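There is one chain below, alone, in structure tokens, taken in the form predicted alone.
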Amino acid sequence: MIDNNTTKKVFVDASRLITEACVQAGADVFIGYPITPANLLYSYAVARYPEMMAAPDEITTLQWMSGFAAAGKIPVTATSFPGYALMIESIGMAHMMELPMVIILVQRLGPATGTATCGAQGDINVIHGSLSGGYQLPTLCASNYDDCWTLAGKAVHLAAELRSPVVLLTSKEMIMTLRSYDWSQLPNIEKIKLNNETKASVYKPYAPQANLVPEYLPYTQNKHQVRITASTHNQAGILQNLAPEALENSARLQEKMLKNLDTFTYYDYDKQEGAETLLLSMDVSSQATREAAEELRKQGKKVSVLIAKTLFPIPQVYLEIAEKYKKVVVVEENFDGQYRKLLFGYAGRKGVSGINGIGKMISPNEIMEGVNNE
């Protein structure tokens, strides 16, 4: 257990961080299998979860992760493209069920399996296309080792908020490296937990509130009903096809998305005023985006600084802050720039461009020079 209540520097990586966040956070089960590079907090798991559970594979991990949520649990699981390309079918089916859990998605170098001890970030448009009708889950991404407490467990608040699986994206050279880090400053997070009694006569587990969000009750207590399906259905979970409420219903989900994105949109903006060039990055790029910054800076260029955090759905700040920029670079690690397409379009907008790598991390000279040959 990590104690942020004495000053101490430690040599960590971020996945103890994050472990610890989403138990702080309110998380009380882990269910995974063990996949190469989240194989840390699987094993950090085993120790500080109240509860762990090894699963056979993948498909029954989202499954018995759902079972979970629907009995008032917070379930968090881990992987990578490998697992995460099983689990796709059943994150659909706790998304239509509207069951909180958090996703730890650990990516890898592209295609096909990619390679384990690679790092890249080749799975934006995975997390992007996850859902069928074009749907988005609540994708939160940590830049740093604060983020990999912080947003650990905003996510687990954000899955019990919304009542929806919500993914935490992150990258190998993030969650396995070790480094020195003062845990003593780290913000205290309050522990959240899932409602189990409502005031209301009869129980809809589908009636929106003002939020959009329904009022959520487990299936384990024994005061109301509790339907819980993830084929079409209306607010009180019976199954309908083409019903106007039915149909309403499916719209809500990403409605309730858009309507709450200002309460998740986490982004870090380093405005330099004058300056015609935005660098834009996430993950663990953003470390040498920043540091490029900075050099550049000291050589007289002027740079502004945007780092998304929030990845989907797309906050429309990062799209009026881009639009304040003569150019606009997007730093990530993937070959055809994948987050820039999703921002900009495949036609791209005059003045935006990329820096890309595969197969290694980016370094801040690559970042400079192509700002400076822009």
Contents of the next structure:
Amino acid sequence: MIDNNTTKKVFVDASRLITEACVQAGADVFIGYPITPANLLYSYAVARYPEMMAAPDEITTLQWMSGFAAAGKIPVTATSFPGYALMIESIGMAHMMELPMVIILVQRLGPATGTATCGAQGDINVIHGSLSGGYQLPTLCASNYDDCWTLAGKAVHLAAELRSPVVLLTSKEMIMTLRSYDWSQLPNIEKIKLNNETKASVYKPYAPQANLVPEYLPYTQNKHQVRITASTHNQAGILQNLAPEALENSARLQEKMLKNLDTFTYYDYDKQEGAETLLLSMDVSSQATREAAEELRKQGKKVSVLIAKTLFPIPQVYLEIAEKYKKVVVVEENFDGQYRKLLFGYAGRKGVSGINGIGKMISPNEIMEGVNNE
Amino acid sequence: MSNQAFLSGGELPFCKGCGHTGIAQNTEKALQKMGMNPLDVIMVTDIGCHGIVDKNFLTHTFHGLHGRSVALASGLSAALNNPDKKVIVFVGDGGATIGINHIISAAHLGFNLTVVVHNNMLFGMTGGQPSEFTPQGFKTPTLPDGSHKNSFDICSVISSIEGTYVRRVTGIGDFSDALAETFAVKGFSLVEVMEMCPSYGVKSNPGMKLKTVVEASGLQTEVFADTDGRVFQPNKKEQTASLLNPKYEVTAKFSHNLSNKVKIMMAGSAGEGVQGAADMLAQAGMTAGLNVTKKGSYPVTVGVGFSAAEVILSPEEILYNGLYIPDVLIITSQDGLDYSKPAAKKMTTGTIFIDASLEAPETGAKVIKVPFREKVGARNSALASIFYYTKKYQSFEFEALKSVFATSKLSAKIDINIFLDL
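Having seen the form predicted alone, the form predicted in complex with its partner chain:
Complete assembly follows, chain above in first position.
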């Protein structure tokens, strides 16, 4: 009845955890433009970040962030689809420039302005298609409050480690719901700092290191010339047309993500021996999926659960796990199963189905019905 | 004056006779006059012919998107926050057209940078389309009859913003002093350099001289505003407190009677305390050792319409934080009734507590009418409902709720006894 003394339970929303984790991880500045349902992140940022800037619009937000990122700071913003849509060209710019930053995308119900106060998981395709040319933004997605802490910190680290914009994908009911939560066991998060010097005699801003990530140097130093550009460029950062070195550099942008993907592949795989059905989900639907699996097991039904936390680039291991099951049920709160189609294609695969919906959270009951009706 | 080179020795990448060449050369000369170190200068370039010059600069270079260069430079300038660094933005009249909001914003906020508008009165890189800066009568390849409107006067617009330095020059000959004076400003400065595109402007307007166009357009080549001194001040904090404040920790000191979770939906009107009451109910549950979640639901309007909350009280860990079908539905207003009718219809068991003034919804649940609004008023009806629920249901000790209420700000304004007599 009475709590164990070692626990420290709080009544808390996940926006608080995410904000604190980002700052502890080394985020220097929050640049914000208000939008529902990301406003709690903005409010907490005012109190917690070392620096906070209120931008006049979302395009400016991303441009300011890029300016900060080029000056040795790790910026963070939070938005929802309408804001993200405005940011996309600039996110592409920051990705090509290889500037570290974190964009927290809080999903709400679309299309268009939709319903700002209703959750959704409808922006998976938008993230996947944000960059021209089939390049991928590293995208992490928390499945519960523990993840909100850990993955928010990791997103900041990853942005610095990969020299790239990183998306932390979440949704309204994940970050605005208040919960009783034991925060006594939160792991420490190390503070990361961007590099500000080099041993190279001539610094090349886009010369890859062994992990294919180029060494970062900010404009704050005046020992080495830094050239940063969003146009197709060579290793020196000089605009090129279709020179082989420049095209190699562009290809490297995706290769560096894939080469380092193992360092940021996060998922939960709850395997039940003998199960022929795999439930696969992410974000807030993970909790309904976990609950459905518990209930199904109580009923004697064998099911395994895969929770994807690294959405992009898609880790190969998800497909390898899915391959082992006759039936795969992908649970996501959108019109027709965006992540399912990315995993299995429009042709699909025999035994693969989706539980989808709009305008309300998918419940464990719907998932159980879906599995039992298979 | 220094002899440090700011441009590499190679040829500049512009058509013969292009004013962009003069701007690049005069920029180098101006920076030499100022004695700047090239690596304390960051040249930020936009998209357009002028933007391909960055490879010739020996400064730091930053080449972004069309029209967004001033915003990019603004972020950089704010982050540098260093008067010894010089941020210079090269933008064309096309980029200044699409990005005018960024220029206005940067001027308004006083970012420490200089914008050099290369105004050749058309889009040169894409074939000579008109911009907002194309003057009346000026022809371009896609505007063969000439523009029917006056050109946009960026100097007048930006100089109307307090604390800016703004001037216009004709980009012929040596104008490095004008550039140096502009670069030396601390805060936001803008210089518009008038030029003529040799490929599209000159060919479309044979015999027309730059000076004639500028004069005919009524564009003055002068200093418009000289109010140096209002520089952006970053909003920085040396130390901020952790958001994981122990004051939010809740100690379980009461007991509960639940063996299964209870899912409660509260539906009322905005401004009648639904969210606060739901928070209080959940917190009271926590002080009784229960796991809780509270999810809010409301329209985008802040002070009108429905306001609903879903609270789960559970002896076990809660995963899914939705209700699906509530066990208990509390309706305190007509807005709440309208909102919760679908939920009420789904209920085949459980209880609905509804304000006595309202008509019972269609449901299989037991309906109990309670005069919340009449007894405590509309504003306190939601609070009254959680006291009523707790007393009636005994999910946890009633003292838990009284204790949470007593420590809330509301206790100073509302006498708890009004809730105890229901």
